[in-house]
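As a starting point, one isolated chain is supplied in structure tokens, in the form predicted on its own.
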Amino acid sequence: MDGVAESQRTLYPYVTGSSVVAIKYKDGILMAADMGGSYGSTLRYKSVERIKPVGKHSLLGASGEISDFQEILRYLDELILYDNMWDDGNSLGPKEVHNYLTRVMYNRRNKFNPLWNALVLGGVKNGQKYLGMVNMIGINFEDNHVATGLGNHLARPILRDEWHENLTFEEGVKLLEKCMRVLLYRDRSAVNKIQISKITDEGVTVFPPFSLKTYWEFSAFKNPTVGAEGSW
């Protein structure tokens, strides 16, 4: 009928983010990810920002579609204002941050309308460090190191081997940078301009962007069909 607009899908992510890697340390949680924003396959933005604070003990980041990264980020304002507004004395801590998420993304999930994000929700509250991660389906865990993309692939077995609980606030930034140094090595849709943030007791701390120190001279990346019969 005239004057009714059709119903409108996310068929397909136009600008998107790469991988998130987040890490418990000895004092709370550290959280990394580039700043590009992929059109298609070109790096057409280089300083988008996704990992933002929520509230007062959680740190969001994201990849996928900024888009929706943005509209999750609304649906949070609007959560942690309703939450404020009893002035109670209390307030949402990450876990109860994680499950709303979790609910939310399995929520439009099921109506065939998905945000086309993979989120990793970190924080602190009373001493307790929560880090967790939902995918656009809805599908969840928690464990002490996470990631998203190619990350899962690339960066989490190198955690699984360095990765220790008594982490200094150093070494679980060099741990980090040393993740986000492969996937920049190996990832079409990463940017050599790093964002790392931390949340503590204390609060949330985002750091300015850096670039990562790289080495382009290996053999396999000056000739990477060396070897490879029949390669192009």
Contents of the next structure:
Amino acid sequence: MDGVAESQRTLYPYVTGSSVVAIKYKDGILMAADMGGSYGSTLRYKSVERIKPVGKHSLLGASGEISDFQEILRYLDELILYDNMWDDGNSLGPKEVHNYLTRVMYNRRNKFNPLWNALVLGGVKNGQKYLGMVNMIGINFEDNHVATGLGNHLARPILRDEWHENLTFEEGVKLLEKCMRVLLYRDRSAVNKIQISKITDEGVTVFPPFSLKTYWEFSAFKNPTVGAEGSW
Amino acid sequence: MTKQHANWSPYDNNGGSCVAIAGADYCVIAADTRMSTGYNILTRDYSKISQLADKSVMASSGFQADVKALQKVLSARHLIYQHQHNKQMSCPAMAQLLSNTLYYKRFFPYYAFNVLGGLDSEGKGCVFTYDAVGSYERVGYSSQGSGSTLIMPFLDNQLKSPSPLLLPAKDAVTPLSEAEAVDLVKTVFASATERDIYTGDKVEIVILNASGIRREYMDLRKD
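Compare with the form predicted on its own: the form predicted in complex with its partner chain:
Below is the whole assembly, all chains and molecules, this chain first.
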């Protein structure tokens, strides 16, 4: 029986993180994600850090299976370690890390045992900003703003409208908060504990978690079926 | 216990159209720059064109991760060829390599729909068109991808290719000038953008001729 072989392969995710949203701004990259880890429809973990620094020049944000994200962090640890051991003054930039991740994700997909994640990789090296995304089947691209999961549906349209070159830090944070607020209202698996991280040529800053102010007194929220045909 | 079936697919279609037209002494290769998944646009600025050798340029649409992997494999093989033969691969040679590479994965294919364009050893334009598993043919012009059903009949109408059954064999290469061919490509993409939801944003046009390689861009509708 194939029973043993099947149980070695990823079939579906168990503990998942919801969207990650990231933008390029004047000095570097800003990335935001909530701190929830859902176990199906249960909000099991509420302090999951889904954005982590990688080496000196990159930030990695992940949505999807949390254990696979932790596995990826272990791979990257080893990658950065070997890079440091060369001790040659060179260090892997965000483009290189993104390429490495893309190859890892694609190769796992080829073996029908994917790492069930959508990853956002952003960073700055020598003044050059880089922001890219790669998902569980290896699709990857770079752009001025990226998002995973429901963020593609809800956040990207806002970013397409309001993103522009040379956003200041304050403008960037405000824009990300706007996206995260929409996700909070409309994504079932979102949780109101947001972490924003920034990376510039000077380094990484992970800001302490905070909550977004929400307003639930909209008449449409209070009486959602008013005016809808056939409802009560 | 019945065998568990995967609830994820290793493939996706990221859409887009590719076109290539061969001329007497030039070749035009073009593709749009939209990358989609389902009904979403992932990015509006993604190049589907890859220069494999001095005189070979490939445009591929389909599943982007497979396209990327295919481009990497061919680039690597070309580098090895250069090390071993101290020269660039000719376009017909690259065409055969692409076909073999695709067929190598006959039972887990690269979901990539390719057109290869370039100049042959005599400096004449050549275009090769492929399916996902490596079946290929040298033609005077071709299109692949989501908009190909809209584009191909139009190219047939405009470029009046002689039948491959004719004897003696007639050249399929178009008598159009380079400027006219580029103009035709722009027209073709503007039209495909109207009706194909996966084609749009921008078209990237690469022109290969005796003096080298040139790139042009044209904005397309973004809806």
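Numbering follows the first chain given and starts at 1. C-alpha atoms forming the largest set that superposes within 1.5 Å between two forms make up the rigid core. The structure displayed is predicted, hence computed values, not measured ones.
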Rigid core superposition, N223 Cα moves 2 angstroms or more between the two forms: yes
